[in-house]
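This document starts with one chain, in the form predicted on its own, laid out as structure tokens.
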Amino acid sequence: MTLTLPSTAPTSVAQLMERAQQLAGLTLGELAQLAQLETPEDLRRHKGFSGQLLELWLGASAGSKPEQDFPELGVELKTLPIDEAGRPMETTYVCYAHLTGIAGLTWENSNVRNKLHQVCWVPIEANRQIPPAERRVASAFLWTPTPEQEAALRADWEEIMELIALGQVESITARHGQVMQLRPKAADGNALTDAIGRDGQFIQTRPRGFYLKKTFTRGLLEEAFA
């Protein structure tokens, strides 16, 4: 079978997953070469490369918009760097966190819930000893949160958002949350954005993002490949 880049977005979840499964076993270098792209030698300086390459091969349309990567299907695409034992090597970025204008925001209408409503996970070898071009794509799997998983995500989101609303964003650490955490999210450490201060005033702080903890995504992998 000869792989060719899709010219259109997938029209069904089944077609999306079929495309994703066709990539299993191929390396990032092979996929980049077929797409006439160069594979960076250091992915730490090009953190988005793997995700952008897969978006290309799967026909994603959303880009960086605050919606799922496949909005017509209601599916988000997430790559998951794994070690040689199949364990996640890092936390998984979900989306930016709103630090102002959050009155009336609920879990049901939050972007975190929207992004995690249904996810196509694509694990990728990420052992530091393997050159990026030789890292293989593993078998993709589709995930929808169970009621218990959604309850855990919701509890963490509500705890973190309450602290933000109370002007305590600067006191939130990566230890907050059982399955999800809030961390600074900016390519440039000098980037600042508005947030609510302890006295209700606007302050300047680093942008924040929601991340799934490794223990949570490790459980998803174990469920998918048990």
Second form
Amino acid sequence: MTLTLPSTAPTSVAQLMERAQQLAGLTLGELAQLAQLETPEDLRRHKGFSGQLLELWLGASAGSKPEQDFPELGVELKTLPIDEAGRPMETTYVCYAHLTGIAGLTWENSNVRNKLHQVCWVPIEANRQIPPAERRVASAFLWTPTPEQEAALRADWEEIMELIALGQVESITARHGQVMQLRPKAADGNALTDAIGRDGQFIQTRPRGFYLKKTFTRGLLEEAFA
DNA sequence: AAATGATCATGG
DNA sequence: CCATGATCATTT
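Okay, that one was the form predicted on its own. Can I see the form predicted in complex with the DNA too?
Next comes the full complex, this chain leading.
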């Protein structure tokens, strides 16, 4: 059978995962060609290529929205670059971190929890030695945090958000958090945004985002393929 | 070698 | 600038 681009969003989680599973074993080059797209020689200036290609193949709504990729299904799509041993090569970006107006924000209504409540992970071979076009999509899997995983995510989120609320954002480094960290997330070092300063006043600082640490996503791969 | 901090492209 | 898609590249 011929693989064709979906014209509509999946209507069920099962259909989404079925679509994802059909992509396993194919290369990014093959998927790009079938979608009439060019595969970049390297991802240096095309960092979002893999993710956007998979969005297309799974029927995710295009564009940038602070919501899930499949809002009707409550599912977020994440590609996960893996090495030859099947381990994550990079941390995983979760979402932008608001640095002001966070009073009353709780884990339950946070963007992080919303995004990670249900994720369709699509591992992709990503060894730097393999040209993007030859990288293969691996077996996708659906994940919902276990109570233990959610507790760990929540603890990190609460620790980091409290520091932000207390005006300590500039003292937060990627070393904070056991499974999730806060790191710069911007076009360049000149980007600045409002944050709360040490004395409660507004300050300008580099925009930040939440990222899942590799040890965490490595665990997800292990439990999915154990 | 691994991890942290920095950066690239795109659309609204 | 915010937010999406992430990976790059310098520092440890």
